[in-house]
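For reference, the chain that follows is the form predicted alone, supplied as C-alpha cells.
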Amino acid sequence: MSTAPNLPADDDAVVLAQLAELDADVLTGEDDRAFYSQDVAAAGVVPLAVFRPRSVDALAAGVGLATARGLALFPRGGGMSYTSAYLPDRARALVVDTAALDRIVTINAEDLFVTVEAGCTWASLDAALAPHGLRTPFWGPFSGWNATIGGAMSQGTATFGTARVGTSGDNVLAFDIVAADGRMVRTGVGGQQGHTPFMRQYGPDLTGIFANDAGALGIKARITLPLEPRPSAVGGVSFLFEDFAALAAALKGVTRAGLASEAFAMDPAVTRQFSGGSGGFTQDLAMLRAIGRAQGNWLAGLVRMAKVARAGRAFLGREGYQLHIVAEADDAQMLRRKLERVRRLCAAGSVELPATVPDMVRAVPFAPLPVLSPSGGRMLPLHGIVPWSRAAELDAEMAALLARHAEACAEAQLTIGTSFFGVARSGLLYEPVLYWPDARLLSHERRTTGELPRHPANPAAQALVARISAEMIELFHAAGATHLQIGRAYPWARGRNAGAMALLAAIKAEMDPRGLINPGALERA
C-alpha cells in the first residue's frame, strides 16, 4: 500500500487501514489518487483513496465499512468514461475501482450463458469464448480492450453487435449487486435457490433497473450474459455517400433489414482527423498481418491482405459520408447474399469504397483506443440515439449549430467530426466528437504511447467546448434523444414521470440509503 503525503483524518486513517487488511489493495499516492479522480475529458476531486478489491467478498466487506464510516464511493471501471461518471465530487470519498475483479465465473456452453466479474475486459471474454465456439451477442464496444463489462453494463455502451441486438443493456441476464451496507443483491433467475440465470424474465424484471444507472444504484460485483454460437462466416462492404440524406436513408434500410452486425459511417471531418495516420508502415504491416490471420485459412488471408494493401489509406482521402457495414452468416454463400442485399440498399447515390474498415475492424476489433487526437490534441465524444423520425432534422440543426460558430472555432483550432451507428431497428446513434489543442490530464498521459505534439493550456477553446456541447446536449433533448454514458452530463431527469422518479427514488433508498453510491449521477434535470 502506498502512503499519501498528508495523512488523513484519524477517524480516515482507521477505515483505510481496515480496508488495507482485506482481500485488496489501498491507494493513498498523489498521484494514483489524482489520476483515478480522473476521465479521459475531466478531473473530480481528489479522493482519499482509491480501493482495489482482489475479490467479490473483499468488494462487499469494504463497502460496508466505508459507508459506515460516511465515506462516499465512486464506482470506476476501464476509467473510458467521458462524461464524469465516476468522477468524485468530494474529497472524503473512495473511487472504487474493480479491475482486479477480472474472474470468468462459468461458462455454461449448454444453456448458453457466461458470468464474470465486473473487471473482466470484454477482449477478455471474447478471448476466452472462442475457443467453445461462442460469443455473447452484444459483445463489446471498440474500448473493449480496456472497457470492463460492470462499467459497460453500468454506464450503457454500443459497437460490436449493436446492429443487429442493441446496446450493452439489452443484451444481459443477471447482476450480483452490492448494496451500500455490504449486502449481495442477485437478479434474475438465478437469485432463485436451486436455479441457474439462464433467462432473464421470469416475474419483474429487475436486472433491468440496474442497467444503465450510472452505476448509483449500487456496485455491480458479477454480471451474467447470454450467448450464441460464433458466425462461420463475416465480410464487409464499404461506400461513399455525398451528402447525409442518402446515407441516413442506407443506413435506416440496412439496419431495419437485420443485414448487418455492426452498421458505422464518418462524416468527411473524422475522415480528415485520421487520414495522415500516426504509425506508418509498421503499423500497417501488423494490420495486414491481423487482417490475414482473421480469414481462416492461408490462401484467403493472402488474397484478402492484397486487396487491402492496394487499397492503401486511399479510402480515407475520399471527401464524403463513409459507410461501412459488417455481416455474418452461417456460410459463404449466405454471407455473399446478405452482401448483395446490403449493396441493393446502399446503391443510390454511393460509391462502393474497398472494404478496408471493415476489415480492419473485424481483424483487430479490440485495438486501443487513444485518447488524443492524432494531432495530439484533446477530444470530447458526444452523443444521442434518436428515432428516424428525427434524424434529419437532428442533423440540420446540428449543422446550424457548426455555421453559427464557425467563426470562433476557426479562431480556437476547435473542430468537429460526427460518427453514427445503427442502433438495431431502433434508431441512429449520432455522435460528434470535439477535437482541440490544449494540455494534458494525467489521465491522458498515463495512457498514451509513442510520440504525439503537446500543446499549452487552451482555456479560450475549453470555454468554446463547454458552450457548444452544452448547446448540442439540448438539440438532442430536443429532438427526443436517449444516451448511453449518461454520467452527469445529460439531462436524464429532466421533465420524467414523476411516478417513476418516486419509484427511482424508492429504490436508492433501499440499496444506498444516505447517498453514498455516486452521489449526484443520475440526478441533471
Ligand SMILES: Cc1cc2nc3c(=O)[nH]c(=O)nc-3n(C[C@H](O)[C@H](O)[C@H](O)COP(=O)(O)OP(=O)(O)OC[C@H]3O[C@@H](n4cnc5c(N)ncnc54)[C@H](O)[C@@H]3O)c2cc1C
Contents of the next structure:
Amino acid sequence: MSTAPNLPADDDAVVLAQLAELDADVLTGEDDRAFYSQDVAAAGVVPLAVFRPRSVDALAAGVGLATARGLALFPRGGGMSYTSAYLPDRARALVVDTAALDRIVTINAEDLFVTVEAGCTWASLDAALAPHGLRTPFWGPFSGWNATIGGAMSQGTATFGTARVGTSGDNVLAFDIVAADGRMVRTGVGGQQGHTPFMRQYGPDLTGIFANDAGALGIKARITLPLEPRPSAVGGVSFLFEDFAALAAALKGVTRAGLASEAFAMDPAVTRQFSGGSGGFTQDLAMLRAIGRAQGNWLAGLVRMAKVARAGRAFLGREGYQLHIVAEADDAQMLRRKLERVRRLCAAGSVELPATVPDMVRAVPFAPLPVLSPSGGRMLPLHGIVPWSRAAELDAEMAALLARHAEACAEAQLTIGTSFFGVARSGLLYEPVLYWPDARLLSHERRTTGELPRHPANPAAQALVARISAEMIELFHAAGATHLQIGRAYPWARGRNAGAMALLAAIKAEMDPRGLINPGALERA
Ligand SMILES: Cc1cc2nc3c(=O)[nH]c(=O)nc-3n(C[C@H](O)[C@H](O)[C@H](O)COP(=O)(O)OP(=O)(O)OC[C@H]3O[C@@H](n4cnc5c(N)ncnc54)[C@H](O)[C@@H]3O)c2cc1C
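Could the form predicted in complex with this ligand be shown next, to go alongside the form predicted alone?
Below is the whole assembly, all chains and molecules, this chain first.
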C-alpha cells in the first residue's frame, strides 16, 4: 500500500485515495505526471496521476474504480514508442504504468509456452529463458531493454526473429485482458476450464482481435507466448550495394528463402549518422568483449574479436546501401551452408563487408540505445510495411519527396535517412527517420545518460518535420502499406470496410462502453 501525496482538492481525490489503498503506487508529483504524459517524440495533456499496480488484481480493481468515476485510462508499457500511442488527451485521466507487473508467471518447457505479466521487458524474458535453452520465436525489438511485452503485443513490433517469423502479433498464444469495468477476459485455449494455453487456434481466434489494438480494447494483464529451442549456431554477413534496386532484390531473396532471422539495411544517410561513433575506444572494447562472449567458446570468441577489431568501424564510412543478415542454425556446418546461400543471393551489385554490425547486434541485442541522435538532436522514425511488388514505387516516391524538400531541409538542418527490414512472408518494412537539432523533452532528459550536445528549440524544423511526416504517411497509404505502432499517427480507420468497422465498434462497446480506455487510439481516418 502507498500514500498519494499532493491529492487534488476535488472529487477525484477520493478515487486517487481509493487507488492508493490497493497494492499499487499512485504518482501525483508534477515531474512524474509530466514525464508519463510524454513519449519519445511528443507531449500530451498532463494527467491527474500515474497508477502503477503491483498485481493483476490491483490492476483490475483500479481500472474498475477509475472508470466508474469517469476517468480515462491510458495504458503504458516501457513508454518507448513515438506515435502518441498512450498520450492523454485530457486532464481527468490516469496513465496506467505496467512497470511493476513484470513477473514471469510460468515457463512450461514441456509444452513450450511461457506466460508473463504485461510489464515484463523482452530483455528480462530472454534472460529468464536462456538457462532453459529456450526462446520465444519473435524475441523483441531493439528497445527491448525497456520496452515491454504488453507494449509490443498492443501495437505490433518488429526486429529479433522478424525475417523468419514476422512481427509480435504473429507470435502470441493468449491474452488476459482487463475490460473497463475490471472484468478479466481470457482468450485462447487456456480460456477453457481444465485447458492450458499450449496452442492458439481453437474456434474463432479471439487472441488476434486484441493483438495490435493500440491498447484501445482493454488493458493486457498477462500474455502467453510460444517457445522454441535456442539455436546452437548464429552468424552474420554484410554487403554494400550501389543502389536501392539491387539491395531490395537481395533483401527480398534472402527473406523469402527463410534464410535470415534478421535482415536489415540502411541507406547512406543513416550510416553517416552513426559512422562517427559516439562511444570511443572504451565502448568499442566493451562491445568486442561481448562479441567474444557471444561466440560461446573462448577460441571462437577470440578469433571473432580479432576479425572485428581489424575491421573496426572504418567500413561504416563507405557510401552505399548496407545490408546486414543474421542467420541461425543447429550447428556450425549448417550455418556455413546457409550463409553461403545468402552470399549467392546477395552477389549481384554488391561487395561483401566485414560482419561487424550483425556481430554487434547479436552480441548485445538489448543494448540501452539512446533516444536522441548521436549529435544530441531529436529523431522521429516513421515506417510502413509494403508488399515487395510496391517497394520500388514507394522508394521512387520517397526520393521525389526528399528532392522537393531538399532546400528547406538544409536550411532547417533536418536530415532524413532510411532503414529497411525484411518481414517474413509479408514484405519490406521501409523506415525513414528524421533527425534535427532541437530542445529535449523531459522524456529525453530522464533517459539520456552521458554527454550529448544540447540544442535550442527549433520551431522551423518542427514545422517542417510535421509537414514532411504528413506527406510521408500519405505516400505510405497510397502504396498500400500497413503499420506497426498505429497509435494516433497512421490512418488505420480510413476507407475500411463498414461491416468490419461495425464489428470492431461492437467489441469496443462490450469491453469499454463509455470509451474511457485509450480514447483516440485506433481512430485516425
Ligand atoms: C531506441 C529505440 C529502438 C526501437 N526499436 C524498435 C524495434 O527494433 N522494432 C520496433 O518495432 N519498434 C522499435 N521501437 C519502438 C518501440 O520501442 C516498440 O514498438 C516497443 O514495442 C514499444 O513497447 P513499450 O512497452 O515501450 O510500449 P509503449 O510505448 O509504452 O506503448 C505502446 C502502445 O501499447 C499500449 N500498451 C502498452 N502496454 C499495454 C497493456 N498492458 N495493455 C494494453 N495496451 C498497452 C499503449 O497504450 C500504446 O498504445 C524503438 C524505439 C526506440 C526509442
